[in-house]
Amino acid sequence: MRITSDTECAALTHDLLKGKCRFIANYAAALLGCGATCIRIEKNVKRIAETFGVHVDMTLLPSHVIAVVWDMDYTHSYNCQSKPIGGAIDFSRNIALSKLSWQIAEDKLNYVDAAGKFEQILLKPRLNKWLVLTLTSIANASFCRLFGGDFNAVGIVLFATLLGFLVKQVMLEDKIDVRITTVASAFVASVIGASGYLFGISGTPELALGTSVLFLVPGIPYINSGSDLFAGHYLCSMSRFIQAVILTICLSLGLCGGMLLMQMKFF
């Protein structure tokens, strides 16, 4: 029988270390990516991390994910820098990560079985996009129903977020960046939406042209940014709060551009 020396002991805990270490950075970074808040990444990690055997110290940065994983002794350790995977939020990726720690929890699974779990993940297709295109317009229009526009306001709203969701979607395709395509989708938006003003077929012209760029305010990344807050990661709170306000003045100026455009008076 071959007695397994003490620095060979050590490789192998190093490279068990390493394993885990890299898949649990992967993964943060991937939640973090999807658009998950900071307290659901540690959350999550925690779970994975004791079923691994291992304690994490996690930094978590807006562009990057630093994990420091040890043994249970804290006798070694390796460490892991990993950049947010995706990039657009992804509320159907964020519910499969996570439901891959319970899994990794209560099924036991080693860091190899949990990585091609993970990676079957990450290539999973997003939802059609003819889909999110057709449910955002409803959607959209579903808001101006609701704060007292007519029939026809509704129609209006629908056909705007549907040409303007329809942009966003082209531009972001082709890589062009999320700013310019929020300016560029508000004005495409804005420019039918003002149509109830300027042909005279609606009520209530206000409330489709105030709707009709509903569907590009960044909700999601304000709400982020408060939890973020109230979990101690000022950082990310900061980062995403600017973020979201940047798009929110990038979605003003193309619907101010759209009013001008339509020569209609901002008072």
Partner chain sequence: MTTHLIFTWFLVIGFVVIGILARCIVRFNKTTNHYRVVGFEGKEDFFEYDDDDNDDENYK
Contents of the next structure:
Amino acid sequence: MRITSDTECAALTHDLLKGKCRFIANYAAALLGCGATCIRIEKNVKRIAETFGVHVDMTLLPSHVIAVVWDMDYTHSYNCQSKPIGGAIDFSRNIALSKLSWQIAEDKLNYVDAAGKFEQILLKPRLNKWLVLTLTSIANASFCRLFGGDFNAVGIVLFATLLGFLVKQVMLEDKIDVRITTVASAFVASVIGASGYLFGISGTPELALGTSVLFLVPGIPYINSGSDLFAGHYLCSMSRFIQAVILTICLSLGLCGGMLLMQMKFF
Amino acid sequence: MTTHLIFTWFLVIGFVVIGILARCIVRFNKTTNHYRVVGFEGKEDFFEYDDDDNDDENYK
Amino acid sequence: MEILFEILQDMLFAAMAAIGFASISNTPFSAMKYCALLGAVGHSMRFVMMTYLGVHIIIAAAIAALAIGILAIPFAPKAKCPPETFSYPALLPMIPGMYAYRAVQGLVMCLSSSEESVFDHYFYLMNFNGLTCIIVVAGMVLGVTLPIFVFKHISFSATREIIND
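Pass me the form predicted in complex with its partner chain as well; I've looked at the form predicted alone already.
All chains and molecules follow, beginning with the one already shown.
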């Protein structure tokens, strides 16, 4: 009788711990995948673990999260590894997941309800892609103006970004590698950006060419890597930095390809 | 020389536009071949119907 | 009067650029107005410092980024978003693209040169532009991240729902 209740008790503890550990690992992986800084992931997970009544030790690796969960007396433990899903930066998901961690802490949610809310957050779609296309084209055209381009150059950059970003969207929807997508997109944008030289319609053709590919620069991974550096997560910081550098190199390759095709001399 | 470059320019844009249109048309054709099926548990399920291939592997 | 018009124009275009780059990262609409405001303020500060006060780009960019970082902190609890949601996209219009291009151009030209003097000239250009670009970006990252770590309590409780009794 005693043995059975002990066994049952142990099995219950194990199941609870397993559920909490899986939730924490998946939560941290989702935050990592949407481009949150490592310190944010740490603080959110710590808050959740305190509410669940467990100790958690987390290892944040560039493409994996390993969570080890102990009960309060350090007698039972469970560990779980999770891979981030999706690689695109998503601030809406970041905000929703951070909010969820506060909800768990303040409403004292159990891990089953929390997992339900977590699944809801993951199902939310991104912004309308046509809206993003329009806003990005306008943004890059404003960029050209900020660098001092005349209005014809701004128009060229608007058209270049429109087509370049459309190519990027279509290729990413087909799950083509993001590096090849960047090269292709930069190539198309730079060919159109060269029209200032080709048709002689702009007074500042070099600015049109130069700014036509700037929408592809991975700015946020650079900044995230800086934040991880300050927080001491050197591995994640280096991995994000190298990923951003590779995308920048791909961008330059596409730009050089476009300039070579249009036989542009370097500005 | 410049005419040749302008021709190349139009060629690139033409390729890109036609490529995107072709991709959108192919994708649109695939989605309109979906059948709505009520599965065993009464839940609706979508699966792709491929004209060329009648293997069972096409069905989820 | 002309100075004011130029600054306003700079603010407008920087705001539009910040909104566009924020939409790529799927920022919610409620946060976009703060992105626009911070982008406008930061970029116009850098513009004023570089054009009218003659400050070097590195220092101007770092100060502007610090201003963006500090301003993002009080806005974060208002918008119920982490401060990096609006400060990171607001920083993107300030990335020095032209320096990066000239660095890559210098690299390609110096590799395809045959004389030492020509190589030296392009090598100098590559290093000058490359180092400026790297240090400007490093300064901006430092400026925008520092306030988040200094005001840790506000930064990491911005998404908390405060229920007023």
